[in-house]
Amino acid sequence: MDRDSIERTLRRIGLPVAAAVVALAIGGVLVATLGQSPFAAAQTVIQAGFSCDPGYCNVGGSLTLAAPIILCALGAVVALRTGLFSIGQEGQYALGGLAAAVVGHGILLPAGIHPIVSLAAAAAVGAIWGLIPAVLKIFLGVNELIITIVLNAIAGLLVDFLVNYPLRAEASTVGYTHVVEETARLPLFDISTKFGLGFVIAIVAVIGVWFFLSRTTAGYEQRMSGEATLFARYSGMSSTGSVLRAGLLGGALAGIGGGVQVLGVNYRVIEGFSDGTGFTGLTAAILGGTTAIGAAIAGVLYAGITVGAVNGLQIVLGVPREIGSTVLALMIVLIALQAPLLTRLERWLDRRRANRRHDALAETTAGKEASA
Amino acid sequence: MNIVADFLNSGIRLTTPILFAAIASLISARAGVLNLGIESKVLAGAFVGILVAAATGDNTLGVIAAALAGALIGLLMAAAHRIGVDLVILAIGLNILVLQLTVFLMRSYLGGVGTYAPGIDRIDAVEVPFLSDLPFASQLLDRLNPLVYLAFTLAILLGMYFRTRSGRHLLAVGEAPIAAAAAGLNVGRTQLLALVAAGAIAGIGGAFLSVGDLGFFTRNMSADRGWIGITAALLALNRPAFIVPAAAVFGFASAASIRLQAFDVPPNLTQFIPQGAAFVALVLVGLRAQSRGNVARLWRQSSRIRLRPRRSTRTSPKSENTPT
């Protein structure tokens, strides 16, 4: 790596990190106004979110929470990188979870196959829901961003309706489905935090998406149809196919996210299942620079801070747990704000370097002319 | 108890905040900015409104403060838009931020876990001189405060505004920013004013919820009304003439769902009607755009997420929809 690229990498990591630090500082000030030391608060968050004792492993809880967020984030990564600006992960997540609950309860299968079939159903339903905006975008020119807002609302309503009426388990104030069969549940490594196969599935998906986007021909076509549409079209790649694939694949990933949450943690779908996990995944994807690995890191960070704020700050220090999500939201806002500033800074640096080279070149030619 | 009057009354009261949000969304969309941050402005308005109303004891000041809070978020979005920030991401961040921050502040300083009830009086209903004495009309107009009338007046004023000179300029900026700039219009300033106005209107919508209708603040009080407002504006095809009926479809659908619960009809079944209608409307607009060229350009233009160019910044063409 030459000096320029090292400098560029530093800038591209440095500015977002600086934005995150500013967000943390504002969070610290908020904590300080309540009479608590911000450093003690930070320590508590890290301890409650990422530590592991033999008795109770906090990091297990964080990773359990991270699994559906990462899967939704991957769905967003695949869609965004292909140029399908879908924010429909929320709806795909909700319907995928419901599909997993239905198959997990309604069909009797042996233990090894049941979770696979249930997750396949979640993926299929998520993929169908993800395909709708892609089809409408390509064949009717409908704005996918706007239609996914409506699709999210419809999916949320649909889940709440189905959970309350056709699929309702028993009479109670809140509607919920039947519990999924024992055979359909994902195996757990740690009973107390429900840390289990769900996170492993998320990590496998991260590697899969990274490999697909960065190391395969089809993934290259996906990225090119998003980043350089005209180039892709002139070199004979089908952008129609890429967008449809992005809709299917992104929807399937977010659907599996819902399935993992139901089969690994909740075991049933309760009214209000669509609680913003898909949106969290979308923001994690953006924070992670719309890369698979970055999305995974952002997802774990998200989950850890959330768990740390609930188990640490609120219970130990008495600081309301919303501070965790507040700081995360501040990070999103500030990182969104720094992105164009970074572009401007780089453009300015490039221009300065080009000018300097031009001057140097002019000097040498002038010197030659003078000597001749 | 007249059921019809009661139903109409609750329908109008449920329509009002959605109408405020829909007008805010419409103004932003027609100025060429996709504004997904309405939710945060409504919630901020509800929170700031009741805080100021409780502190000063004056509901009018509360409403004004709510409008200022919404306008401030609008100003932030406008400034961010000016330097080329991706507004979709910023808006999603702002929505989460306001939701969490209001709960944090409420729990930290106001002592409420889920609700903050300072014991203020709601804004009084408007007494219409002659009608308020009639049996049917009095029930119909019960609890309808000035903000309700303000929402419907704003919808009419907006339709008239789009026929004025500066209204036409706003539409021109939204439809073709480059052409508008070439014609000498100040694109940046127009969009800034539109976003600030949209923020103020959404903020008043929030104040209607807390100060106006209920007299207390609850966690996530806006409850997706900002998003519903955006959808209502879409259902109205972003035209002022359709904005009241579109918002009313949503408002009366929720009023109907409350009524129909007595007959064991699923409560959110009626909500499918407006959402489904919005979906169909969007598809139809797409169909029409397909046959008539670029009618939907307005919607598409403002919503391109610009992902950062990954390989080289030198070769990246400047996005054409960020006028500088």
The other form holds:
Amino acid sequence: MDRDSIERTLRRIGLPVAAAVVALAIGGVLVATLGQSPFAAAQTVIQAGFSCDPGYCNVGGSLTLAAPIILCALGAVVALRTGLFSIGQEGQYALGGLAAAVVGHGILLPAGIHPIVSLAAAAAVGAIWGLIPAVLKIFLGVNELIITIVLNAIAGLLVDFLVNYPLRAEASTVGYTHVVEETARLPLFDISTKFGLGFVIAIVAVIGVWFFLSRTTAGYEQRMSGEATLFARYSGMSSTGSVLRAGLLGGALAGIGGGVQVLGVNYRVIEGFSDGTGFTGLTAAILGGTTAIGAAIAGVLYAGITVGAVNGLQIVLGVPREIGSTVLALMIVLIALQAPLLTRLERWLDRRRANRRHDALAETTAGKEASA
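Hand over the structure of the form predicted alone; the form predicted in complex with the partner chain is what we had up.
All you get below is the one chain by itself.
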């Protein structure tokens, strides 16, 4: 790797880190205005969200919360890298969770097979819901941002209707479905935090998405369709197939996220299940630079800060937990700003390198002419 490549890599890594540091510094200032020490607040968040004591492992709760976020983030990564600007992960997550709850309660299967079938149902429903905006975009030219916003609202209302009426378990102030069977539940490693196989599934999905996008021909077509549309078109790649595939895969991943939440944590779908997890996943995808590994790291970071803000800042220090969300939002804004800034910085550095080469060539030429 030459010097220019190393410098470029360091800038691409350093700018997101700098954005995170600046956002954390601003969060520290906000904490200080409330009369608390920013360092004590940071220590409390880390302790409440990322520590593990013999009696209770806080990081287990963070990883449990991170699992569906990571899966929704992966769905967003696949869509965004293909040029399908879908923000429909929330609806795919909600319907996937409902499908997992229905199959997990309504079908009797052996313990080893039941969770697989339930998650497959969640993936199928999520994929179908994710395919709708892709089809409308390709064949009717409908703006996918608008249609996915509408589909999210429809999915949320549909889930609440089904939970309150045909799938309602019993009369109560809040509608909820029947509890899934024991055979359909995902195994737990820690009962107190419900940390279990759901997070393992999320990590396997991260590896799968990374391998698909980085090491397969179809993944290369996905990336080129989003990053170099003209190149993909003139190279004979099918942008139609890539967008449809992105809708299916992205929706399936978000649907599995809903299934993991139901089968591993909630064991049923309650009215209001569409709680913003899909949008949080989209946020993690952006925060992670729309890469599989980056989205996973951002998902864990988001979950840890959220848990730390609730259990640490709010309960221990009396600081509003919204400060944690504010810090995450600032990270996204600063990282969004880094793309144009990075492009301008690289162009300026390229001009400087070209000028240096020109000056060096001119000096060499002048020296040869003088010696002659």
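By rigid core we mean the largest C-alpha set that fits within 1.5 Å across both forms. Keep in mind that what you see is a predicted model, and the values were worked out from it rather than measured. Residue numbers count along the first chain shown, from 1.
Considering the chain as two rigid segments that shift between the two forms, residue 16 sits in a different segment from residue 195, judged by which superposition fits each C-alpha better. Taking the core as the reference frame, the CA atom of residue 349 shifts 2.6 angstrom between the two forms.
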